[in-house]
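The data below hold one chain only, encoded as structure tokens and taken in the form predicted on its own.
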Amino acid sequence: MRNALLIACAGLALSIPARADRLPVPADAPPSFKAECGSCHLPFPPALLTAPDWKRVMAKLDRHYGDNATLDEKTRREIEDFLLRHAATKSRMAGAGDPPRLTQTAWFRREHRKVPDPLWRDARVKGAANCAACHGRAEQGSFRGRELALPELRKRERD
């Protein structure tokens, strides 16, 4: 019995999703992910889109954002792979858009909706999906609220 109890809990220990407030990009990364994607922007943690919103990202990389960021095939595959293997399972992490966006999933429209609009346009953050301008601990996959740097908005922008 106290086995059995055991094991149950265990279970349901491992059936609880990483809290999405500490999403650290997975040990099993390859080089090639952090070389290539965290040379123009964070290597984002694949836990943060689903795998059709993977797949559909790297189908495009020749119009990845307004950018080419083409690899060859034997990299794309390498770092597609990762991306799905680790991809969230849960429908609230999927983008919208075409190429689908992170910050446009539910969860991260419900974690940033106290967000005014001037953060970010502020020249300091450029964008919902500069992470590290408020998120200092960004590349090591922590969002905790509590680590939060909020650039200060002058009076103007806040009105």
Second form
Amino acid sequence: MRNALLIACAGLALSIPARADRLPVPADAPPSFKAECGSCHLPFPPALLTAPDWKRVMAKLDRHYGDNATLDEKTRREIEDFLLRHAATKSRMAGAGDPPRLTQTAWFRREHRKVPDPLWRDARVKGAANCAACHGRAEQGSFRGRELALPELRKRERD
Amino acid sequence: MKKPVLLLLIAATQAFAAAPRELAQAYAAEASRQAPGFKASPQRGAEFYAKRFAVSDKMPACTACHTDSPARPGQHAVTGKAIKPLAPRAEAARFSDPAKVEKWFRRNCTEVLGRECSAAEKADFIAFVSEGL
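Having seen the form predicted on its own, can you show the form predicted together with the partner chain?
Every component of the complex follows; first up is the chain already shown.
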């Protein structure tokens, strides 16, 4: 009985990413990644989408969520290669939409299930892609609950 | 048509890290070839900065992201990401890298005006954000 419980717990632990709250940008990121992807939004950790998702994002930079983010082919390829090297493999990290959004993966939605709807539209936040509005240390790759920048979220995290 | 201004920009960076003034001069020189006697005007730059072009819903004017004053920090109108002030007096690195300046004029003019900006508009714009009124 006790063994069965232990095995169940171990299985549960294995199914959770090693550290869901640590998502640093991998060290082999080309300088163009931060310069190009990081000027309008946080340079998102590549592990937040799967390889097919990133390919679709990088194939349509002229229609990049309402913006034209076209790059020269050398830079585009360099960034795509980097994203693919570190892309997620689990199906819960598959994005939805075209181009796919990393804010609509099953994983992202589950992680943010306690966030009340109006907060996504709050002037300080503006949308789900603005990680740093709530995750004060997102730039450093840290997404721990205790670091949440908005007080109303810290309370929810504790509840 | 674009080559002379680029050559001037490259010459400006080779001598020393380009200051906003050199960049504005390069754009003004290009503009005066199209309209002899052109002189950059901070006043026209200010009007351009505040103008509502209304081509884009979320970014109808420069001010949509950069606020009413280029000396203040802004916020991306769509993503919410913080934007450092445009004015070199508030953010020293602004208008010092010609390639970066060209890239952002191209992207933001296309977004906000629905077309690329002219050399005259760029010269006026830099005159306004770097000198103020």
